[in-house]
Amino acid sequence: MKAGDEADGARGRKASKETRRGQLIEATIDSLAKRGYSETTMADIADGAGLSRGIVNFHFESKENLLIATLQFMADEYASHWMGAYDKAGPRAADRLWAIVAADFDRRLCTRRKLAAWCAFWGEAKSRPTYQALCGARDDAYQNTVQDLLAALKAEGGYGYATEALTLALCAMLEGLWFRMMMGDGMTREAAHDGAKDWLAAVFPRHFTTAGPKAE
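Just the chain, alone, in the form predicted alone, possible?
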């Protein structure tokens, strides 16, 4: 076998490994959404991915390892998404805040399936330090960014709010809208996003209308 053929084979095996890991993570998200945390089994995940149980054990060794990998995947995906929105929004604080709020309702991430999986992990985080660390790192980075943006808006607009308290209020509102969508009580992604936009326009009238950031 030529060196080039060996390299192609190695790349193919790596791609296959990554593909199977991805299938298993997606199947784990599906099972968490359908069955919840405690009722999800390795057999459910293998069946959902269309793979053998031996393949699941080969890649992750245990249910806990697979769940940690799934939570890490979701946390990385979420962080990459909102940070990308932040970077693309430009230098103005109003544009950046509008963009990262909108990112929470993007159809690529804001689905009943993924929201239910997040809730399953949140429900277990209190008793599992690894989950706390992964969820906490995600929340801290997001809240610190929001707090910096709110401080900038306060300085620009002369608002009287306490920045830290309003940061908690905004983040709690967004999490609450996620819960409402996950509960299936008729709250749509579009309606939830409209509610968030109305909140921004009401709290920061010098910077936003319900249609978006005001021009300078």
The other form holds:
Protein chains: 2
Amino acid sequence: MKAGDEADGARGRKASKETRRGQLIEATIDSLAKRGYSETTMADIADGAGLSRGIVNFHFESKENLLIATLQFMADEYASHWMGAYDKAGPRAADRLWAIVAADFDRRLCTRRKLAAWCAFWGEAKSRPTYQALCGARDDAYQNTVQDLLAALKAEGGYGYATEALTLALCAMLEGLWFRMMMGDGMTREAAHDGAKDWLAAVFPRHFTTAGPKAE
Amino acid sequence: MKAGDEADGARGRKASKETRRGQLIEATIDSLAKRGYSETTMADIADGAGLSRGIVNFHFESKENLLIATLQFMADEYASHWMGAYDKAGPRAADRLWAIVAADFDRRLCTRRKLAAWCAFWGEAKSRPTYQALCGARDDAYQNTVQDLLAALKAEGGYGYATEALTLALCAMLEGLWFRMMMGDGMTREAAHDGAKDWLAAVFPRHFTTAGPKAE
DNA sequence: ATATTTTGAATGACCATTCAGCAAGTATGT
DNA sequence: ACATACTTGCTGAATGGTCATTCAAAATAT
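Okay, that one was the form predicted alone. Can I see the form predicted together with another copy of the chain too?
Next comes the full complex, this chain leading.
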């Protein structure tokens, strides 16, 4: 599907400002995925959206603004996705932990193009404070939630682990699995998720099997 | 220390071809760390090396060649570093595993500038097969070695874990810890190494404490 | 003298940004 | 209905700046 195709009435002049911004952000993700950060041009983005060359500056003022808006969009999407999974899961800590780990490997998030776009931003983050802040905020809330859930499991299950060390181990492993999916060396979404599930089942045998949380 | 300063007789015209190439590679790492991939220019590299604008094309033909040579240099350095640690450790699997994990967090490898340079290359790797191959080769050999060592520990210690799942968990966590050091959000080299040591002690209590391998 | 290494100005390609003008809608008046 | 003025969204050629690359000349080494 091309970024220029839209479900609502986006054709012609009718598109609202927000619709256009959305189109351009999607085209930006496409371009980042296809060409990488350093080769992504305004022309490529505009062509991808099926619009003219000046359009980005009209809606976003500058290329930099568009890129920041794109990263912001992906960060928001990521956060609302796992938070939604957390809320939908039952009240039990085990269910919640299972749900947010599953959210990390959801089909909608781990597409080739989104992973590649994240990769492009991460590569630049080290030398761009704005990107770094947006990428970093991504993980802080997630990690705090994981830590609370692991503490709850420990209290319930009588495990001997130190909660902080466990949190670090789990979160670092999840990030490492993402990293491998991004690099693409044979690590599929399913294999990564299986790796995470194996870990949970091994560390919390009283709460999980590799198939899921145990019923009570 | 600026890249232009060299221990051997690199001043003036005396420098050998290999010395010049080394200087330029170091200056490239500096520039990648300071400005990121997309803002690294030939002029910045040449200035950093204290040489003139045309010098890179004389020694490397093109910017792309210089970048590939730089990545190759870092990959070689990484590989020879952990392989050296492996060889220097005793014959016991526990000592060897401890040594190559320690090598991953060695002071010489985990400098701010090298981490930032790796970060820059990783960001572009997804859309550049040449970079991807060099980055991927980095980890394959390491992972195979880890897998063999974990299998040996399992045979010695009677642990119940599946070797492949453990290998994935450990290697993904190590990569995740690197990732966090790169992002710089408060993850120091020491803290990352401690995280890895805690993991080893928790998973293989009969072989390790957090201080190191147990004596026999 | 010849070969090798280095310089730095010139070249040309690429690209973000600008802006004058066009097109499509909307409001007001007749 | 129709005309007129005004607003908003959009276009694409022109502009100016940045950058990798080239190369003739200069400096140095053999």
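Between two forms, the rigid core is defined as the largest C-alpha subset superposing within 1.5 Å. As the structure is a prediction and not an experimental result, all values here were calculated from the model. Numbering follows the first chain given and starts at 1.
Threshold 2 Å Cα movement between the two forms for residue 185, core superposed: It does, since the residue 185 C-alpha is displaced 2 Å or more between the two forms after the core fit.
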